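Given next, in C-alpha cells, is a single chain: the form predicted alone.
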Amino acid sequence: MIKLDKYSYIFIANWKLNGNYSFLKDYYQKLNVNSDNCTIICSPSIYLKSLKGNNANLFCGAQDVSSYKEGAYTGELSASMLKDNNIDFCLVGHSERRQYFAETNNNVSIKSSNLIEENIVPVICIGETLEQKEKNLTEEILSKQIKDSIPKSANHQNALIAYEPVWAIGTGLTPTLEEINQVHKLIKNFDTRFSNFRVLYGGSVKSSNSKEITGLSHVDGCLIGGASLKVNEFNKIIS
C-alpha cells in the first residue's frame, strides 16, 4: 500500500471517456512530475496496462471497478484484476457514475472494501448537487454519504475522500474558496476517525485556481478533470 502521509500534495488526472494511444505516448513524454506530491493517472480501463508508474512519486489508477469479485458478470473488472495489471489507485462513486449508472453508497461502500483488500487505495467521491446546495442540504447529504459509502476498513492510510461538488463538475463553476475549506473541515470532522484523511477537491480545477485551492489548510489536493487533458495544463497545477 503506498504511504499517502510522505505526500505534500495529491494530483489525480481523470481522463474519462478520452484519450488514445497516441495521445498517451504524447502525454507520459511531456509529464512533469514533483518529487514532493503524489501524482495519479487514471485513464480508461483499456488503456490501463499501457500506463506508467515509478513506484515513487507517479502512480497508474482506474476510474472503476466491479462490485463483484469474481463471476458471471460480463464486462466488469475486479479488484485483483487491477492489481494485476500494478494499478494502486481507483476512484469510486464518482458522480458521473453516480448520476449516469445508479451507483448507490452501498456499492460505493462494497468496492472501497474489495480495493482495500487487494491493497488498492479507493478514492472514494463524495459531493452535492446545486439543488441540494440551493436547499441548505449539503452538510445533510455529505454527513449521509461519509457514513454509507465509506467502509469500516477504510483509514488515513488506505483510503482517500474526493470532495467534487456537483454541480461545479465541468461547469467553470467553484466555490469559493471559504466554502472548500469549510467543507473539507466538515469532512475530516464529521467523526474523529476522518480527522487524519487526506481530502482531495474536484470540480473545474485548473492551472489558474489550483494553487489557492491547496493553499486551504484542510485541502489536501485535487481531483482533475477536463483541465488533465492538456498535459501543459496538468503539469502547472501538479508543479
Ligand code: PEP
The other form holds:
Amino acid sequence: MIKLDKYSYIFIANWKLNGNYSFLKDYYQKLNVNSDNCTIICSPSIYLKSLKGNNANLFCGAQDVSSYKEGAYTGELSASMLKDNNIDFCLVGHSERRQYFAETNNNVSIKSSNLIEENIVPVICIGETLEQKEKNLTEEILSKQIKDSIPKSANHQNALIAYEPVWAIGTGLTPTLEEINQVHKLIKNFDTRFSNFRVLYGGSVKSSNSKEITGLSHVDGCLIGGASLKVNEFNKIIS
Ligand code: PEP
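Next up, can you give the form predicted in complex with phosphoenolpyruvate of this protein, since the form predicted alone came first?
Then the entire complex follows, led off by the chain already shown.
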C-alpha cells in the first residue's frame, strides 16, 4: 500500500474517455512530477500498463473497477486484475458513473472494499447536485454518501475521499473557497474515523485556481478532469 501520509498533496488526473498512444507518449515526455506530492494518472484502463515508468511519486489509477471478483461478467475488470497490472489507485463513484451507469452508494462501498483487500487505494467520490445545493441539502447528501459508500475497512492510510460538487464538474463553475473549505471540514468532522482522511477537491480545477484551492486548510489535493488533458496546464497545477 502506498504511504499516503508522506505526501504534502495528492493530485489526480482523470482523463475520462480520452487519449491514445501518441497522446500518452507526448504527455509522459512532458510531465514534470514534483517529489513532495503524489501524482496519479487515471487513463482509460487499456492504456494503464503502458504508463508505469520509474518515477517513485507517479502512479497509475483506474477510473472504475467491477464490483464482482470473478465470473461471468463480460466486459468487467476486477480489483485483483488491476493489482496484477501494478495499479495502485482507483476512482470509485465518480458522478459520471453514478449518473450514466446507475452506480449506487452500495456499489461504491463494495468496489472500495474489494480494492482495499487488494491494497489498491479507492478514491471515493462524493458530491451534491446543483438542485440539492439550492435546497440546502449538501450536508444531508454528503452524510448519506459517506455513510453508505465508505466501507468499514477504509481508513486514512488505505483510502481517499474526493469532494466533487456535481455542478462544478466540467462546467467552469466552482464553489467559493470558503465553501470548499467548510465542506471539507464537515466531511472530516462527520465522524472521528474520518478526521485524518485526506480529502481532495474536484470540479473545474485549473492552474489559475489550483493554488488557492490547495492552500485551504482542509484541502489535501485535487482531482482534475479537463485541465489534466493539457500536460502543460497539469504541470502548473502539480508544481
Ligand atoms: C472530474 O472529472 O472529476 C473533474 C473534476 O472534471 P473537471 O476538472 O473537468 O471539472
